[in-house]
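A single chain, nothing else alongside it, follows as structure tokens in the form predicted alone.
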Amino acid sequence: MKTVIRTILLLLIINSLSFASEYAIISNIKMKELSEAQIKAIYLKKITVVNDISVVPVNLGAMDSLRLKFENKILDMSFERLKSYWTKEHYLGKRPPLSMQSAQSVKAFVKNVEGAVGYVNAEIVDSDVKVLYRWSE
């Protein structure tokens, strides 16, 4: 009986690993790779230039599930905390990143705008964009 339970648990673990999603921070092919800390600073507008290129962070829509994963994993902030952060920054003259309605529009924008940085599901990444950073859940 213990062997059956162990086998079932092992199969469940393997099955859950095979469905792990992978995500990518992407940019125009001219940008260099960035650390997670640099990406966070870019999205919080603490860094605005990388290698003499003005960076343009691009978000997905406010309630997009990938955006929430990005905010929790990369920015290490909840939706409410980030909203509060941008309310304060607004009074200092800073605006939050641009928002796009789909991953395809983020990818197209990033491909065509030097310095643009966005995040998408890794499965839609191709040679038109450069992967700066990857993460999975």
Contents of the next structure:
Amino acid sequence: MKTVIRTILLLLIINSLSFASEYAIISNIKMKELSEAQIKAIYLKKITVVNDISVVPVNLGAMDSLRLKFENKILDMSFERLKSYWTKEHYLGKRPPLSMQSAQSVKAFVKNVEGAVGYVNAEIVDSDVKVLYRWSE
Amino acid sequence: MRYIILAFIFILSLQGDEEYQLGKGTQVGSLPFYVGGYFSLDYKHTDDIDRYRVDDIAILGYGNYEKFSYMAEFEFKEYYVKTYENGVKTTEKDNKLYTERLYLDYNLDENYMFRVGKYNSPIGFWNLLPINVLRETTSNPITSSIIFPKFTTGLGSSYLSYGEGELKIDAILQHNDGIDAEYNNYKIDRHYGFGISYSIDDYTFKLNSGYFNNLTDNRVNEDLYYMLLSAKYESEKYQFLTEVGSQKSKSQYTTDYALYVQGLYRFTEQHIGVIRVESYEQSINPTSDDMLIFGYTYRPLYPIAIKSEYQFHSKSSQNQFLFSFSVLF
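How about the form predicted together with its partner chain, since we already have the form predicted alone?
Once more the chain from above appears, this time first in line as the rest of the complex follows.
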């Protein structure tokens, strides 16, 4: 009986892992390696230059579910807290990142613009872009 | 001339590429130039005084190009003040447009930034976001106005590093007259200071120290030294903020201490409660006070703040009620 229960539990775990979505933070291939903290700082516009190049963080649309996951996981900030953050940054002379409507647009932008950083579903990543960080849910 | 430039910018901003959002400013045409502004109205009531004030009307302009970024802020301060004191009415107007900030930044790399111009002295937390709409109470804690110069005109630089947390070091250097020097809590022509801050998770700790010379007309001491310790905890619901500082001349403490501890609770994103305790003691022109402040802020949208507060002072004749309406656009 114990063996049956263990097998069922194992199958359940494997099943849940196989359905876990994986996401990637990508950059132009010329970008150097960046830590999670540095990626956060780039998206909050605390870091604006890396390797002598202006960095260009790119967001998905405001209501995109992947954007909300990125903001919760990497920025560790809620939608409301980010809104107040960017209002304060307006007084300090900083703008929020650009927004794009689809992951394909983000990938194409990152591929073609030196200094660009974005996040997409890992399944669309290829060798045209560099993966800086991966996470799954 | 300033007014003509402002009108020109306003007309251009109507043709910006981005959709306008309140509290985010707007782009001027397709230039790397954004404009915005803010204003605040407030009311103060004590046993003897009722004061109505159009306090701030300001315009901001900023942008960035490659490694450079810039900021300009011009402001009418106490534009219109009507006071009733023991039944006597007085009205004051100040139509001068002051230069509040005017600087150029050069971002060398991910670690170093250099600045030249007039800027908010990067000391403590309160002085970084000092405008009514962004702070949590209509009043400012006394600590933010008696220990150090609010503005510096000269050079500045910062070093930023990321490991477990975020380390930031600031340097302040003024060795010249200030831009609109009288528009500062201290009139100065020298200010040398440094700051070090460390943030990890929801906590930030900061230490500032420096020297400035006080050229204010009623000065008693010219060479003044200051130190300020600050700490902040911020989560989705709570904010805890404290600053404690001291100031001395070569021979004596001019401000023995000035401190505040402020707690904030967000009932919702729109409704915010604040409690602040303040205390200070100055040896120069001997004064001291202890205060307990209760505040409530309603933000229908984050860039709009409707605030009220009541202050209990150690001398009850100084107890006061404050109300303000402020908008960032």
